[in-house]
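Just the one chain here, the form predicted alone, laid out as structure tokens.
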Amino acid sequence: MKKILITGATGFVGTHLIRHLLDINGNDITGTFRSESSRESFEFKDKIKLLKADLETLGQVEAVIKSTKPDWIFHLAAQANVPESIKDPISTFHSNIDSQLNLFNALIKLGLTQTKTLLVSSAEVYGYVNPDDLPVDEDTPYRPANPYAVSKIAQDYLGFQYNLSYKLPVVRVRPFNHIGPGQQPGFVSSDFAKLIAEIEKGITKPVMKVGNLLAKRDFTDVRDMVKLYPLLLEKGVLGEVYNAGSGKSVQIKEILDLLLSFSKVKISIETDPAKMRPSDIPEIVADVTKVNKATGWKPEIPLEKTLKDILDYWRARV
């Protein structure tokens, strides 16, 4: 039985994440929480230790690290919003490199230096990508567009950093966009499943406001996600880095038109500047050769079930 720890147990992917190891069964699991709000809408407090922790904290961190003594860690915990990290850079910095800092030096100090980390990095990293350079290999420069991008840069490079330094055992992973039941507000099929879910009850008006439409993602479904997060931990070399998603591109306008046939109601669209980032990336779609090779991992969940899934998450909420 491995003990497993997973920062952001709460969260969206930490939740999804948490349901498959318990499928998986066999695993003796906490997971950490930073607000009560947080732990009481949680579906697995009741199969799973939870732990209150401020991760920017040192103490707090260590004190985690000692009572559960992991022998698998999950970081999951961070600041994954881009347009909240655009309104404030700093925050965002310091939640996500702090936490990770002191995560690594708390297993350090207490000796648990054989505890293996997935360190969850993100696609973000590669911003701006050239069209020659698509689809995007793990060796494909940087050239980030916003702070989050560049916080989790410092995360993923921290992450090497560690492996050599300290042979810390770290996994890399950088997933694409990942969407699925249960993501928050902040992200664009969410987004689009809450508000016409709102049109279809009467709450809100008709129509729809929408930024840039003509951006192309790679998008898989969270569950599908959280089955490559062990492999890599089992499979995946000490020190490397992967991609994960698709290996397909698909633009907004297809995940809007998508959800919108399955919407009762008929939704006008309008554009609206202020949903316009300062910069927006035209396209990147992830080469998953290596991920593949590595751990036979490949998505299963066609997206028009999730954004199915997703709308219906919504309908049951608003």
Ligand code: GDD
Given for the second form:
Amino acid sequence: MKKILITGATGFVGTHLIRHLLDINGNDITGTFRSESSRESFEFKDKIKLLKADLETLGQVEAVIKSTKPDWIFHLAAQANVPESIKDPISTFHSNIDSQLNLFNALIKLGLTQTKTLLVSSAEVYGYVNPDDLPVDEDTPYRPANPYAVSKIAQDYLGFQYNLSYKLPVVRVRPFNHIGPGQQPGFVSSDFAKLIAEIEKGITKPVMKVGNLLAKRDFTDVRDMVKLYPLLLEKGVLGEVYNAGSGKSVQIKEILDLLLSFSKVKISIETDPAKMRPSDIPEIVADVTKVNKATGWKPEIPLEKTLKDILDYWRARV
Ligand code: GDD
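Instead of the form predicted alone shown above, give the structure for the form predicted together with the named molecule, please.
Next comes the full complex, and the chain you just saw is listed first.
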């Protein structure tokens, strides 16, 4: 039985990953969480071990690693929201970089240099991609468009460097946008779906305020994405990095139109200048040749189903 540690276990991706890991076999899973409220509402609180930890504090990370001695770590805990990083870059850097360093340094200090870590970077590292470089492969130059992207470059390169310098078994993944039920507001499909659900219930008047609809992103259902993560620790080459996405680019307007087509009421659309970012990547789409070759993974859930499920998630909650 594999001993697995998941940081940020009670979050959006953590919850879906744990459901998948519990489905595939009887892993021994420990998860970290930060706030009591996230533990209280956590679906799997009786199915896995949970440890409260502030990953920005080395002593707390060491205590978690010492008590779990994991074979595998999925390091998911992060500040993942782009607008939040623009508002508060320093907290984003601390959250994303300090936690990664503490995790690696704790493993080295405790002599657990066989523990494999999946380091979750981001497609955001590529940023303002030169249109000639689309779809982006793993060698595309970094042109970050916000502090979150810069924090992910640092985190990503720490994985590269600790693998080279200390032979830590790290596999890096650069996921493109992954969405699904359970994602918090602050991400485009959740923002749109929550508003539609509120309008359907009469909580909000039937006008949706939206941001930039022209941007294009590569969307994958989170339930597909989490299937890749254990495959990467099994089959990925240590020290290597893998893009993960659908390989298709979809305009944000299409996400909105699809969600509106499922709506039970008529809704008008207004652009909200407050939702426009000071800089926004116009288009990004993944070249997924490397990850397909290494693992055989391909996303399966159609975008329409993902969006319907997100809308139903919010309909059950607003
Ligand atoms: N959040 C949000 N809310 N975005 C909007 C809205 C809105 O009401 N209206 C338009 N957008 C546009 C944004 O300007 C952006 O161009 C696009 O929708 C997607 O925004 P997000 O869902 O916030 O995602 P992101 O692309 O900035 O970043 C996500 O993907 C990365 C990987 O590619 C995040 O999930 C990151 O954590 C992740 O690393």
